[in-house]
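A single chain, nothing else alongside it, follows as structure tokens in the form predicted on its own.
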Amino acid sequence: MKLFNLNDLSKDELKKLFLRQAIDNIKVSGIVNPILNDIKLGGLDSVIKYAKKFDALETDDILVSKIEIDNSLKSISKSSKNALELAYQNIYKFHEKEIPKSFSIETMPGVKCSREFRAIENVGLYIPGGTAVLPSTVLMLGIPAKIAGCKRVVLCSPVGKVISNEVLYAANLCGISEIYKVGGAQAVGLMSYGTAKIEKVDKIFGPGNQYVTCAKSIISIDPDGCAIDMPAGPSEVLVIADETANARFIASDLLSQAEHGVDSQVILLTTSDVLAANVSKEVEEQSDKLERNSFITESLKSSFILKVNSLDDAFELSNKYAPEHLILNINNAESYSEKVINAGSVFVGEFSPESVGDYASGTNHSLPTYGYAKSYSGVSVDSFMKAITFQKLSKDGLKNIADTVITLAEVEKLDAHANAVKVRLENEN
């Protein structure tokens, strides 16, 4: 990995160093827009056309049958089954605590206001399936949807001839049975626009490549489309480490994220020159032994190690970068948690690798990337819900608040607003 020293960099050089890989939105949208427009007009036939072209689909039936689901439940290995079930239990335990609480308050005599939560009725889950099968993402999205109480949950994933036993088993754990063998922008189009036989969803969740991300952005501002969970970009991790850290541990964390794809970015900020050199050496040695070395090699081209003067420098840079994953591999790491302002998910201490959060610790791995952790949270139960406010006024309550409402309505020259109160008061006389 490339090594830099904070003292050797100008402000412009430092800013350039932390830049994420640019996505050619014009080029990508030029490919995605025609696909979405075609699906909007052509419906299922267009979906199938693109699924055959891009997903290697070999059938006109994109719905995963009950027989396929039943067979997967029988065919999955015992070790995979046990792993998925343990992950399910931990993720469920954590997310169950996220259920938002309704409340009611009397803001003044006779004026009662309340806030209540309702599940989004129809949601769509996108599960990537290009270079890796991701049953963990099924759990990360399916469990909070189940806890929230969503009536209908649709799952789309590019699978070609067959869908993996692990993905179907994870879906079954989450109570999901409406599963389609479709990926990419065509899956986003299917879920957001629907077809004559497949009802559209109200919100789409899940990560994906640049085409999926672009498609989600487009349908989120299309009146015929639907909402999305969050903007997203390539995966990333930032590690803050001091001289007490284990170089092997850090290298393994950096590589575990770099293997996601060629556009992933991994960063180490450290106060130790010795550690920086050792981590760079470990990254080279460990990566040679990994199957996805070709992805890692490309990812490391936009990744780096930066020697900083202090941990305060490291946290300042990290908060500006707002990483998807932040690892604190420093002495007494927990005492630094308050310094974290912008991050998707934080892994505290040397025995908290990022991979545990990806799979089974309990927290969600569907997180804001590309700097969006400055303003977005990761997926949670309330992502699958929306809040509705209520107000109920008694006759005396309306009288108590009437002058205020009438005055403000007249200030804004909205006479009809004022009149809605006045006619009720006049009716009392």
Contents of the next structure:
Number of protein chains: 2
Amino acid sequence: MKLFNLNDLSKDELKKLFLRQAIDNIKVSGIVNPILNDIKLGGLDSVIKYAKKFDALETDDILVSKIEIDNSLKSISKSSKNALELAYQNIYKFHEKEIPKSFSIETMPGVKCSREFRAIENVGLYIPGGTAVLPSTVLMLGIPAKIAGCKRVVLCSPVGKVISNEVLYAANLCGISEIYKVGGAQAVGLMSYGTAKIEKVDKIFGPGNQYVTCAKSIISIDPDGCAIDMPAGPSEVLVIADETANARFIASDLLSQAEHGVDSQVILLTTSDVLAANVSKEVEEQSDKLERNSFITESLKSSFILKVNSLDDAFELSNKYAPEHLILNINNAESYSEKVINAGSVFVGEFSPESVGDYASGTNHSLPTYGYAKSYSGVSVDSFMKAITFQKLSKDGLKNIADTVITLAEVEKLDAHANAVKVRLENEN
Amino acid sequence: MKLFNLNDLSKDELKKLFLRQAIDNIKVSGIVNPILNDIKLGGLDSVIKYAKKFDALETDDILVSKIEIDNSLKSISKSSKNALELAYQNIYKFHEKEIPKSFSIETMPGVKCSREFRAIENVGLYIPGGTAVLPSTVLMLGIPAKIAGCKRVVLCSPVGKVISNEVLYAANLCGISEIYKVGGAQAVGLMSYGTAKIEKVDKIFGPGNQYVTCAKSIISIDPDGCAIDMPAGPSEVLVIADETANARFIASDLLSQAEHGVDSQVILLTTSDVLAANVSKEVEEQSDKLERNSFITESLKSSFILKVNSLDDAFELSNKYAPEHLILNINNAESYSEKVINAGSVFVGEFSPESVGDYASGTNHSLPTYGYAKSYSGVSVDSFMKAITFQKLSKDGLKNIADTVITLAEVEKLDAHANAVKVRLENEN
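Show the form predicted together with another copy of the chain, please, the one above being the form predicted on its own.
Everything in the complex follows now, all chains and molecules, and the chain you saw is the first one.
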């Protein structure tokens, strides 16, 4: 891995070092836009056309059948089943604590205001497929949807012919049975616009390749489309480590992120020159033995190790970068957690590798990438709900607030607004 | 107003009746895109160029000076001051209850997970201007930003030369002093991209005309841009009323929404034929006396009264429409609140006109329009914060979870993920 020292870098060089790969939305949207427009007009036929072209769909029936589901539930291996069930339990326990609380307050005598939460009724989950099989993502999206109480949960995945036992088992744990063998931009089009027979959803969740994330962006600002969980870019990890850290552990964390794809970025900020050198060596040694070595070689090209002068330096740079995953491999790591301002999920101490959060610690792995952690949260139960506010005024309450409302309406030159208060109190004066 | 009976309408006619005006994003984005691109490259000079062209800016200094602020605080009228202060108090009291709660949980022995909230550091507020002056919107955005603890709050408003005393007074109450005399798409460009000297923000809030909302959409999916509060369309109200309701009150509510702009939509669903006729008559009588009668005449064209067979009909139609504002003018209105699934803010009972929520009851008036209430909430304190999750595993915790993580990583063919656990437990076995 490339090694740098903060003291050797100019401001511009430092900025350049932390730059993420540019996302070329224009090129991708040139491909995605026609697909979405086609589905808007052509409905299911268009969806099937693209699923056959891009997802290797081999049937005209995109809905996974009850028989397929039942077979999967029977044939899944014992070890996969146990692992999915333990992950389910941990994720459920954590997310249950996220349920937002309603409240009610009398802001002034006779003016009662409250805030209540409702599940979003129709949601769509996108589960990437292709070479990989991602049952963990089914749990990460399906569990909060279930806890929120969404009435209808649709799942789309580019599966061609046979959908994996693990994906179907995870979906079943979450109570999801409306599953379509459709992926890519066509899955986003299907869920956001609906077809004559398949109702559109109100919000789409889930990661995906550049076509999926581009399609999600487009439909999120299309008045005919729907909401999305968050914008996305390539996955990334930033590790902050001091001289007490174990170089092998850190190398394994950097590599577990680097194996995600060629565009992943992994960064180590450390106060120790010795550690920097050791991690670099360890990364080389460990990566030789890994199956996805070709991805790793590519993604390490945009990755680096930076020697900093202090942990304060490290946290400042990390907050500016706003990493999706942040690993704190430093002595007494927990005491630093309040220094974290911008990050998706944080892994505290040497025995908390990123992979525990990816699968089973309980936190969600759908996290803001590409610096979006500055303003977005990871997926949570609230992502599947929305708040409604209520106000109920008694006649006295209205009298108490009348002058204020009338004065402000007059300042804003909205006399019908003032009038709505006046007509209600007319017979009073 | 146009009157219909549910029993006379076909499914298609009903659907057409509730259709909102189409939003022509393509035409508007043709104007907005070049402005945004110009600002991305040209910075402050481009912002000033457009502010002079569109906002009647008369100076090269877009920042409102300390002297201007001090003068406003001195010269504001007593009544405006009192009204803003009471509104501030109510809104503050309500929003303080919204502060999201952190939590911590041990999902299994040795696996400690927590969720903490952080304020978004840099936020931008857009306050429409032109003919109207909107200090209420300053409070609705500035108060939750203050409660969240945002480090920097920027405000933009198209004010030309002199900014209103009320806007500056409201901004001062919220602790906002970085105020720019810039509006429209150029304000969105300024805040989302920043300039050499003005730092970009992480999220933009606030209503605006079609150029502002289009610009917000565009920057929300531009990787160089930033997050936004929510997409937007024209403002709207839906009233559900039974035979006990007062026709004058309802007419005044419909008109207070209709005066917002020519594209506002107002709808009454009622179980009473008599009420339907009386409201229609009242709307005509009252509107004659209102100053913004020309707006009202226009917006009533796309508005209607619909006689329904039951309150259940009404709630079903309302939830399908997902109104920004919902008024329940029915006997024992409070008992119906759980029937509301999709709405921005709800006004319960005959003494709760929409205008109290627009100004001073305490709830927020920045609400999801155009059916977005199906998936979006109104602006709240959480809109100005994001959540970060943490996990800290002890060595025993990692041992407890190891099999699960390794099994799932192997299912997903990510062996580096499994390896990050294995290296930490290597000397254990």
